[in-house]
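First, one chain by itself: the form predicted alone, in structure tokens.
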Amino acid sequence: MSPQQVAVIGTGQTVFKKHHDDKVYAELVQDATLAALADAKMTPDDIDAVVFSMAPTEFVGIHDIEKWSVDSIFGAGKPLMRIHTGGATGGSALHAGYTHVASGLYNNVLVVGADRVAETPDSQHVLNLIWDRFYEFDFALNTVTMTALSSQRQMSLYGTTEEQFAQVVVRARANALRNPHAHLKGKITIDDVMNSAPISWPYKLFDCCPRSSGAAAMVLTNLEGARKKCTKPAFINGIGATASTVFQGDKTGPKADVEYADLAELEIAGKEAYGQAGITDPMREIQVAELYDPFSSMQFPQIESLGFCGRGEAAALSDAGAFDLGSELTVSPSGGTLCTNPIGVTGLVRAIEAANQVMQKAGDMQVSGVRNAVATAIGGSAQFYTCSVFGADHL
């Protein structure tokens, strides 16, 4: 039996910062829920289940944060779902939303999260947390570490320079003037990027993205749904997603699957959704694509895996401006993940904001003619990786 279509017909944010003191985490949820019932014109008793998008409780402080949120996401007597996969955990709650509906198990599921990732002094720590404690865990990797390794291993292989990495980071934080919901956002240069603090060779302050607390929520329905209560949905029509090791060893060297630099494995959740939704000239059919780049040097190999143009080709593409705003490519207009990084819910916001472009709900950061994006997610030390891809049109 052929899976059921899925679209997406609501979404909610909530703004994007270090620190919500006048909200605890229940009331930021339920804001991002109030938020996307309301663009879905349903109320939370249409809602047949709930995936819950939360990474790692300790930024929080509080274990099993969905079981006190149930309540105020009107979750109480449904089927209820927490996914955690790292940085991933957006888009894999978006899959597993997915698959609820394709199933024909449910017709209407809230996909929702709240991340304060700003509550723990040091988040780095937290995310240290990941490593084999027998093998890897005395050598201090973190996401910042681990990321610059996979950088520097780039520069050499293709040239890319730090320079370039700077303007990724130019042209995000300009995308996000646009955006009301986004925590970093400002007119910066490139010397500004280059001259701000060293955290991590190349890796600058700017390069980095901020430690972001927010809520976001998005509304799945069957095609039936979607005729009903939308006039301009966002089908979901291809997702596609893997795993790799965790150990960073084993990503590297000769004897590596593949090119740790190329974060390559997302070429092949990218071909698995493609495939799906019959995407066969990506830069020609795809005019958004949503990004997740926690750091500047993370874009160009996203970009090169998902077939928008060969190895080592993104960084000149970019210097172009190939990916700015209008361009045949928009990347990340939203301003990415680099302007706001919520980790819980990172991966629904870059799939909220590609599917906002196809429904023509993107406000001021609307790119012109949009039919086709795709939004992706990575996780874990760069093991967990998700694709998808949203279209005006269903299958």
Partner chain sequence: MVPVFKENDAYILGVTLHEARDRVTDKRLEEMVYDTAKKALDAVGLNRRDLDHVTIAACDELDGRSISSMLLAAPSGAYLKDEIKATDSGLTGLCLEATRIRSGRFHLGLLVSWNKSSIAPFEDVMRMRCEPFYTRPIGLNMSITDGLFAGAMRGADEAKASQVAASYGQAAARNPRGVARTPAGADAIAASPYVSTPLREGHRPPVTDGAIAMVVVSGKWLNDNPGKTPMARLSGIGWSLESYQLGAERLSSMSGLKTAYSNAMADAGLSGAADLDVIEIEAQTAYHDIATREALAIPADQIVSPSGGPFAQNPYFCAGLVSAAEAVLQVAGKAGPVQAGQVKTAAAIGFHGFAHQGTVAAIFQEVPA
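The block above covers the form predicted alone; next, return the form predicted in complex with the partner chain.
This part shows the chain on its own.
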């Protein structure tokens, strides 16, 4: 039996910034909940179940934080579960929300979460603790140095340059000027990126995402609910996910199943999602891609893994403006993860921005004529991948 159709009918976000000094975590998550419910023309009583999106709690310093938040999001007395796959959490939470509805167990599901990454003085110290105690813990591996290694490999394999990575940042910051929720935004130049402080070669400061705080929420429903509540829902037509090895070294060399520089696990997840959605020619059929790109180098391999061009081709296409706002494929019109990274909900924000484009509700970021959009999320040691395809038409 085919899965029930699942649609997005409401989304909500707070502004993202380094600190929300005026609100506690539970208040932030309530703000996003209320915004999503209002957007869906629903009240809390309409929600049957909640999926909570939250990655490591060490940034905030409160374990099982969803249990504290349950009253603030009107979830007390309802089915609620928390999903956590590192940086991919928001994408995985969306997929869990999808199966809640597709299974027929629940009609209306709230997917919600928040993060306050900058609550801890040094998030990269926390992110060092995610690795293996015996092999990787004791040298300076964190998410910056980890992805810097794959960037170097990408440069070596395909000849990608630091300036081409910098162009991604310039585009993202400019796009974010249209996004009222974005953390970083502005008109900058390639020179600005190149001259920003060195972090871990090839990364300079501007190549790296900020530590963001804020909340995001989405309301999912079935086909009947979508028809009643929303004139232009975004249907979740395809979901795919892939988990890989924690060890980066296993993704290099002739025996590797997946190539580290290519983020090739996303190709597996993308093919699954495209297969479900009936997407056969992504460049022609998909108009917007909201990518999980916390570092400038992570955009090109994702574009290639999702089949928008061949391996090693994305950088040159980027230089030519192929992914700019309003081009055949607009990449991260919101500014993407490079401009806003509240880790526990970043994948959900990507999904919200993609769904908003399909729903024609993206405001100043709206790309005209969007019928299909794709959103990604990545977590762990570039290890957990999700891909979600949103469509204006249901299957």
